[in-house]
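The chain below stands alone, shown as structure tokens; this is the form predicted alone.
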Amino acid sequence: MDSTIEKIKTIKHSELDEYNKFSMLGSGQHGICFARGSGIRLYDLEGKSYIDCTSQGWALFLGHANEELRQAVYEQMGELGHLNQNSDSLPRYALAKKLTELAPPNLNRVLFTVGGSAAIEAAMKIAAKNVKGARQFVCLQDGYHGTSLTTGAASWISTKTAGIFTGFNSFSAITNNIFVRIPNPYLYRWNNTPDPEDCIDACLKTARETLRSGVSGQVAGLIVEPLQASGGQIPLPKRYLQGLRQLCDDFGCLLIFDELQTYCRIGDYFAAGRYEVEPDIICIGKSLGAGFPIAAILIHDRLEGFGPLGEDVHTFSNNGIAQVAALKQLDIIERDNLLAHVNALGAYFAEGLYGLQKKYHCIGDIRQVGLHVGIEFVEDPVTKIPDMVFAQTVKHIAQAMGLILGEAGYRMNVLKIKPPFIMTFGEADEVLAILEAAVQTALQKKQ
């Protein structure tokens, strides 16, 4: 009998409509369909090969079909593979301990949950726990913290941010009305002063005021993500999360990171650490578990955590594999300095943006931490007017020409280069190459 492996590849190109019937998307539309991966590269059922710089949802570090990684889930799955929340095992002992090694100091105990906005969700309810009687929590504006009732509202999609609701609107008669928000420090778009540090006064200075008389009560936690990736890809400059750390304790609410996409993508293990502020709580997934669901809240040990009465239950919450694959790249990327890899390519990629910048007016800014790299393209460099129209079209091209590249949620005059990390030199020329045919293209397609 044939394998289902095999069962699956009998699938004709031709039949992918008639299956599209029965494939209900949360996000995007029906596109590309992949066969196979291998490295940094995709292939679809006719053969053609992609450059997959968005490490499929940033979650692909060690790229497609990386063999270490089929191994060590292989063995797990011979041994153990899920397990309820409350049984131990020690996939998810050992995972915990290596996550509190690489993180700040005094973060020392580990949730393991199933994605992003459940650990979100998780720190939410820390915070609720020990700041006694809070019940409102500040965010910024851009942020976005997930697609849960909860995390949803807080984040740019329930916002009239994209000129609607978006797709968030369905459910905004029934989101939890539990977040205020606070500006962002875009430095890219601060027009008000000469000095890009006054925006982070700026915003500094009315995170303050929105904690002392914006709120109601006390809040019980600040969430922020170190870079706000879907936001724009905008970096938050160290001195501004730093200052964000100092009102916390000022006003007695928990700082919260949302690390789903800063963790080891940014260059170091943490942005806490990269950036040298100690938050409260830090939330890490996507990338966490090498393409296998899981993610986690790491907290300081000065608060009180969850207990044994069903605070926080997932019936996939513990699942070995996830946490076997999840140690297996954290080896990897030990072994073969993979972060100082992730610095010197991001920096690379920076580099070449830089001097296509110079050529094609079309690119108004580059930012770069790690391998986050984001390319805001603009009508005209002056009046920083976003061009969304044009981005897309230099998306699409590119795409046609072997190349993806990921957008910035609403800001989609923002285009994403977040390969995986094992991404050679030489193949980070081949995706500028691309790029810049493809902007040469849209180019005279505008004329």
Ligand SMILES: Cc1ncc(COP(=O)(O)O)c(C=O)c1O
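Under this definition, the rigid core comprises the largest set of C-alpha atoms superposing within 1.5 Å between the forms. As the structure is a computational prediction, the values presented were derived from the model and not from experiment. Positions refer to the first chain, counted from 1. First, how it differs from the form predicted together with the named molecule.
- S87: CA moves less than 2 Å between the two forms after rigid-core fitting.
- Core-superposed comparison between the two forms: the Cα of Q246 travels less than 2 Å.
- N130 shows a C-alpha shift below 2 Å between the two forms [criterion: core-superposed Cα displacement of 2 Å].
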Given for the second form:
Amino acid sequence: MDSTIEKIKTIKHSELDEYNKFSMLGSGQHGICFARGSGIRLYDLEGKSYIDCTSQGWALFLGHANEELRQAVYEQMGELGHLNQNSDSLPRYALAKKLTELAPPNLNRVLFTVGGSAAIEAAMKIAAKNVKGARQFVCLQDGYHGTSLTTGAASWISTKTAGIFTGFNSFSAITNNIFVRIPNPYLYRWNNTPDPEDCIDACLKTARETLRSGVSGQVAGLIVEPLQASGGQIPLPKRYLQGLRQLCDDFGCLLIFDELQTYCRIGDYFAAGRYEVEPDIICIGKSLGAGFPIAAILIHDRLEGFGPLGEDVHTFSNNGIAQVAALKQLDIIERDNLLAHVNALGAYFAEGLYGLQKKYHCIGDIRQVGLHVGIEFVEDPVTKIPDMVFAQTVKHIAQAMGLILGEAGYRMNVLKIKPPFIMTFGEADEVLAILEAAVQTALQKKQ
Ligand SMILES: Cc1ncc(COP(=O)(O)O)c(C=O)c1O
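In place of the form predicted alone, the structure of the form predicted together with the named molecule is requested.
Everything in the complex follows now, all chains and molecules, and the chain you saw is the first one.
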């Protein structure tokens, strides 16, 4: 008799509706059913290939089915896989040590956990523990920190997304009062004065006023993504991030960097290093485990960490497979000088996209740092009115042409190119060519 796993391989595309009934999604809808992946490409049940510019939730730096990772994981499986959190093991020691070597100098203790939202909540607990009388947290407009009951209330998903309340808003009444939002320096949308530096000053001023008189009690921490990825690929300027550090010092609260998406993808190991800011806590996850579930927080030496009495316990927070995958991935990144490639390929994309922007006025803004590439579609480059429908049309046409693009948050008019780091320049040309063809087709449809 064939095993269930063997049987799965015989399921036909035409039978999928029957199977879809049995799985519930927490967001989105059922779409293409993928059968396999290789490098930067995915293949559906009928063998059609797609270039994956999403790295599947930005979680695969080395692409699909990497052979070296497979070997490392296979060997670890033969030795030790799952362990309870209070059982020590060499991979966990090694990964914690390695991460502290790459992080800013004073963040030398690492807690591993099960995913990004849990990491943010662990950071919040550390802040609540270390800041006397802490009552609230501050976060940014357009930020995204997860969808757990707490973190969802800090994310754009609980606000009016593209004009309507959607998704997380059903739950935010429960936890919304934990967070106070401050404006983000979204330079492209700063129209008040000709100087974008004014935007940074204005945002820092509001942040200061909020910390002084816009919160009810002592703030525990200010949580910020150094580059707001989900909310629209919005890089936050270095001067702004450094200003936040100063504010947190002035008001006695902790600065928490949510580096779930910036870790390595920004073209440096940590955005904190790149922008020369020393946060009190850094959260990482996403591709940390090369596709295996693992996330972590790194905390500053002067902070009190968790104690032995059940402050942050998760059954799956000590997985040797994920830890070994994370270590192997870092070895490969180092050996193949992949962060330099991330910067070069990102710049190459930006250059290509600036060329397209000159030809197509629907492209309002290009934002790129490392392999964080965002394209903001607008109705008109002067009014900058977000064109959500056009962005979605381009995305769907591109997908039909074999290119999977990401899409970003709040206004739903930003498409993202965030491929695995192993993409070549030739493959980047393929991406740009398909994107241009998709834009042209979408424009024809619009007429
Ligand atoms: C910046 C950031 N923080 C936190 C999260 C939440 O991570 P997870 O989905 O693993 O809970 C995400 C996920 O997209 C993220 O992009």
